[in-house]
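The chain that follows stands alone, in the form predicted alone, written as structure tokens.
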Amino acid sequence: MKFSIMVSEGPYTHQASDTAYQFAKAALEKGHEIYRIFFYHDGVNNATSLTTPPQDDRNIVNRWSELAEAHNLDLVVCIAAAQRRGIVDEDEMKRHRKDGHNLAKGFRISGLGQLIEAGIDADRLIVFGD
């Protein structure tokens, strides 16, 4: 089966991110395909490279990046939600004349059209978060 996933809650504040990660990992291990993972609302906070949890805690951002690299996953961050929360890639940094960018490795910024496409092209769109 081909899944798309939407994560709408931030890491360390809600179980949704951890549960979505575990679901994606288990689905891939069982041979299913993940078409796209879309981060929306506070879920975009899963994509900031500035997250620095204590060393004895899980690094949720790094887990997503590593999973994406291992399985060639498409991790898409909603551009409007990201900019409102101070998350920009290099292009948006230049466009808005910011001092730096903080989009974590393996993520890309795009619009809601990517979420619609993910829902159309997957067999199931699963939402994690309120």
Given for the second form:
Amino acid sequence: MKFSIMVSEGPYTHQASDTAYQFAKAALEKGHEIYRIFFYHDGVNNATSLTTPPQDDRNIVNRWSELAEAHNLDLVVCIAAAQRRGIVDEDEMKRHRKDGHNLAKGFRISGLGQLIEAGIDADRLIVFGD
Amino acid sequence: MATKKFLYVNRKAPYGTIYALESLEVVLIGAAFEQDVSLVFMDDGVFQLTKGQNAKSAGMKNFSPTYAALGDYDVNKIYVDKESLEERGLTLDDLQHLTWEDENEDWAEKDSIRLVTRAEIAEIMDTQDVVLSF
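Having looked at the form predicted alone, could you now put up the form predicted together with its partner chain?
Below is the whole assembly, all chains and molecules, this chain first.
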């Protein structure tokens, strides 16, 4: 089965991103394919490299980055949602003349079309949100 | 490109959270992909379509006029949950009159909103390929 996933809640406040991660991990372990994981609404906050949880807690952002690296996953952050919430990559930093960038490793910023495409090209699109 | 049936389920009030606005953004961008699109408004989501919205005192942008443009994007299957309306003391008259023009019938103006029961919404969901809930 070819899955796409949408994560629409931020980390730590809400269970949705944890559940999405566990689902993605389990699906990959079972031999399924993940076509794309799309981060929308506050879900874009799963992609900020500045996240610094206490040492005895899980690092949700690093966990996504590691999963993406291990399985060559396409983690896409919605550009409009990200801009609203202060998530920028290096290109965006330059374009908007910000003094830093904070997109974590393994993520890329793109448009909502990537979400629609994820729905079209996957067998199932699963939403993890409120 | 394959054509799939996309259903956008809108369940939250227009202001107070950003879900309604960001859902509308997906619908408008998704329109470019020429998919078979339907929208459902249920629970507090029915408030998204009320007419005469004024969000000024809340310091928010009133984005409700955008719903009237959906017909121009060929988004004309807009299902409103009857029970959700009733539970909130609303009737169809409290909602915007959304229309679209049918090119197969000499651009006749037709209503986009269809009042449906909760049971019918379950049937609609059952026939979709992709269900995005906001």
